[in-house]
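One chain is shown next in structure tokens, namely the form predicted alone.
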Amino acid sequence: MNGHGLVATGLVCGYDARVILKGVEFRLPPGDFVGVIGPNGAGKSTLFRALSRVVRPWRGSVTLDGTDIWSMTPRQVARKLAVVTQGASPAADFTVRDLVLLGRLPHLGRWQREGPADNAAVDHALRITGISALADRLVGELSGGERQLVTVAQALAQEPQYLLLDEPVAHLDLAHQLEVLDLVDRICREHGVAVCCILHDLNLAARYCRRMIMLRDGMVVASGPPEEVLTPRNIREAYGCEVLLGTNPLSGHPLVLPVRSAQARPSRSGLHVHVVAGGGSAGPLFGLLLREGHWVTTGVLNQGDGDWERARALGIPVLEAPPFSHIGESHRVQLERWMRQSDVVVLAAVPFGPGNLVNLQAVLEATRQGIPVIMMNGDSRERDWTGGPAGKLLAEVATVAERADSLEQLVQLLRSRTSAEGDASSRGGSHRTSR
């Protein structure tokens, strides 16, 4: 394997005086499936042009099985490497077979006509892509998904060892996206063709790619298996958005759920909302508050708690305690300080036991300090796992807190409070604590 593969080392290149790629390292070993991901303008297509001998590097090198591609002729490169470009638009007046046959050009000499081996390669490509029945149809009569399969078949007719695809499922519906990527995956697994694919859909990339390289501003943010690359921190750094990361229950691959832009900070009238959560009680509450434009904090939560994991995934500041430990008096002091800095405290439908009773005591103290508290609906008796003390505290909080029986009602209460604070601010009467 030494020296084999499509390899970029210290790749620096661009257009005119504009640098696009800044020292990129890349490797596509034989038989691998690598995904290239990153936001618009990250340098993904430029990387593909450099890998396919379209853009010459300013510094660094690209080698194909140990040979610098710029010491090879385009025909020599095309015998090993095929490219399906973004938005490829096959000639409408060609038949499918004639268009796929063009993939044999790298194997033909000047003025040489195709022979039995070439026709066999075309038949094989049509069969692999499942479009043999379309061979005599005009390309212009085909659907978008069918045309994309034709471009893949043309690339396969080259009999490449390496296949580069630049956004092969752009503008395709879900069924055709899966059809094309299932085909590419099968080509990789069953025929040993190494595949490198630019994909915008991170969940599709996680499903099909064995390895990923994430670009931002022409540099590599992360590379490795999907579970190592697709982390909230990496996605935030590359894409500038907050995500909730889970696991696809069917495939076990990472599942990325976008929440909001990391640049979308709360509006000037957005509230600082401190959420008392735990045991998964916050559910969709965190994401809802962020989408409404509020600045959210939470805690005290034990490390490993479901709400702790959700808050961390969303980039929400968490006041935390060690796993399975009682929340102590030192945490209570910190929690009360966080609550005093907030505009409103939301008490989720948290069950309280001896380990987290301090949180409820802090909520009651917040009401005494005049901090608005909104209490999510929940049976106090079902939430009391202390044998009485928690129930009494909940009942006392309920006498002074606003109640929200649903998330919709919570949203309305917060919007009303936001409007009221905005009016006070415009009159010069706002006294909200600076964040």
The other form holds:
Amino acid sequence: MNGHGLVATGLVCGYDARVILKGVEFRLPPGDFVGVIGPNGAGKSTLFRALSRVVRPWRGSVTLDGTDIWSMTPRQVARKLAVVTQGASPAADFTVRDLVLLGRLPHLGRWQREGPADNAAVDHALRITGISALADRLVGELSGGERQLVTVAQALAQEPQYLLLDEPVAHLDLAHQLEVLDLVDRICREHGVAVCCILHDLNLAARYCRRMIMLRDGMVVASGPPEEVLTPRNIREAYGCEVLLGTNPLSGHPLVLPVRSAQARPSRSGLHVHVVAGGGSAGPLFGLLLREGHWVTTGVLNQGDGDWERARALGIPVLEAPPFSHIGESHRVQLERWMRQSDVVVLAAVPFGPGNLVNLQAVLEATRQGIPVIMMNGDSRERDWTGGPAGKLLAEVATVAERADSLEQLVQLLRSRTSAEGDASSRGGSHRTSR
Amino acid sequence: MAKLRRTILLIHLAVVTLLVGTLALGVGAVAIPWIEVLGILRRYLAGGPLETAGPHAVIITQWRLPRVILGAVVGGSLALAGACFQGLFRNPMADPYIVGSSAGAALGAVAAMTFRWGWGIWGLGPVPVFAFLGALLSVSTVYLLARRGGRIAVVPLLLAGVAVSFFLSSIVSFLMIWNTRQLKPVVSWLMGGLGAADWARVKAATGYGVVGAVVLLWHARDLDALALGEEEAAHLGVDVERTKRLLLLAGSLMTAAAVATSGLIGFVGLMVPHLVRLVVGPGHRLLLPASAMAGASMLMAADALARRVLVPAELPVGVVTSFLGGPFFIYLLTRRGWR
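Give me the form predicted together with its partner chain now, not the form predicted alone.
Then the entire complex follows, led off by the chain already shown.
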């Protein structure tokens, strides 16, 4: 098995004097489905060009089933390896059938007419891609999605063992993206064709690829199964982007949610906002505050709490307690210290029970120390699960705290504070009395 | 079905081409009835005695036959060169004129005439050889100038073609003024005409033309693949660089065949592949032979017209083709735009 597959070792190549790939290891075993991901300019398309014998490596090698592709003729390579390039086909005046028939080119002799085997391959390719009905239409009359299916059909007519697709779903709408990738997946599973796909949508990549490699600046950042490659750390390193990582509830695949660019983090104008949340009450609050440029802390939260997960994914410092445990006095001391350091405390619409009542007591303490508190008015959901004490505390906090009925209002309140903060010369203290 | 349609179409075209050819034989200062033309041709092909057949037989076999055949070869070569350049440059505006190969061939030919270079290769005179070299040099230059990231865009192509053509034309003019003794033959040759047709020219043009045509037909499928883009063609197993070099050679050879034997005849290479493509579609395995025959028919017909319009005087056939081709080019520019 060792020699099989499409394998690149120590691949260094580029254009003119510009080096693009700086030592890339790549392996597409027979029948596998490998994704190539990475930011623009990472060298993904160049990798494809090197793999498909278009760009000659400066160093390193590419082998196809054990044979160096540069010791093969372009024809020999094209019989085993088909490539779907990016962008629409410019050959608008070909009929679909004639265009797909071009896929037979590497199998046909110079003066040879296409025979029954070629027509069968074309029919088969049209059938698999579901465009038999379009066979006699002109390519120029088709929609973008249909055109992409035609290029895939052409590649299939080559009867390849390896199929490379460069962003096959760019410019396609959601339904067509799934249609094309489902098709490619079927080609891989049912027809045993090894597939390698450049994809920009990490969630689609996670859903379809069995393995992936992540490129950045011509080097492999990570490779392996999607769960190992798609970590917030890898993504931050490759894309310079913070993401929230979850699990696709339908399939169990990683689910990536871009949050913001990591570069936006060091914001000088933002406030230090401590959020008291829990049980999912924070909702989109964390993300919103981060986008507004504030420095956010939260707690005390039990490990495993929905808000705890969210805060961790966003890289927000969390004051945490063990799962399902009472939040005790030791935490309260720490929490009050954190609150004293913050400019504003935001009390989300948290329901309070015996386990987290300490948080509410700390908030009340904060109001007494003159720390501004903004209280989010949640829905009319019951918030007192202590049989009295929490309700009383809430009412007491409500007398001194500012109220925000919506996230929008909260943003406004914080913005007005930010500008007040800008006027104040020192951080903390003085401005708190100004309102 | 498609194969049958293709064969029928090509047979039709072949019949039309032969028909146009025989009709053209009858046209000229002396009109000869078609029936008589056929009779003379039959006897000529059978190798019968012509001396006794009267003056019409002499006119047909000595004068008009080489001229009509040369017209067919030159028209076919220009159309094939046009189809080749249009496919290679992936651009409907390309033709031997636009891409500078005509100007290059003209310079080669005029230089050979001016300096009376006496040598040739493979039994060809110096004029076709230098026409070929000139065409090759100018097409390669334009190709390199117009290339931007692996693609040939319309504007750079037109600009590079025009610039190279003007530059080469200025050298041609210089050579003409510099050596006025050769002025007259050079000028009448440059105007583009089939008037000086003889069997030697027919042989030279046919030799180049057949070689070029074979190379082109050899690469018909590769031209189809190149229509998708160079990288896409490579993925289909086409050795792109080698194919491009061979196609540039073939296109230059066919331009040289035409220019060296009949001067500058414009627009055939632009118009014919275009019109043919509208009928037969973009596949080169049909487009190339169909263009060759259509080009042959068109130039034979244009030459017949050129002989007929100002009897007893003759128009250079280049005047007729340019008169038709200029408006056609403008139509293309406005219709297909500068995409």
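None of these values were measured; they are calculated from a predicted model. Throughout, rigid core stands for the largest set of C-alpha atoms superposing within 1.5 Å between the two forms. Numbering follows the first chain given and starts at 1.
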Inset, instruction - Using a superposition on the rigid core, decide whether the Cα position of Val36 changes by 2 angstroms or more between these two forms. - result: no
Legend entry - Threshold 2 Å Cα movement between these two forms for His331, core superposed: yes
Inset, instruction - Superpose on the rigid core, then tell me if the C-alpha of Ala404 is displaced by 2 angstroms or more between these two forms. - result: yes
Inset, instruction - For Pro351, give the CA shift between these two forms in Å, the superposition being done on the rigid core. - result: 6.9
Inset, instruction - After aligning on the rigid core, report the distance the C-alpha of Ala311 travels between these two forms, in angstrom. - result: 3.0
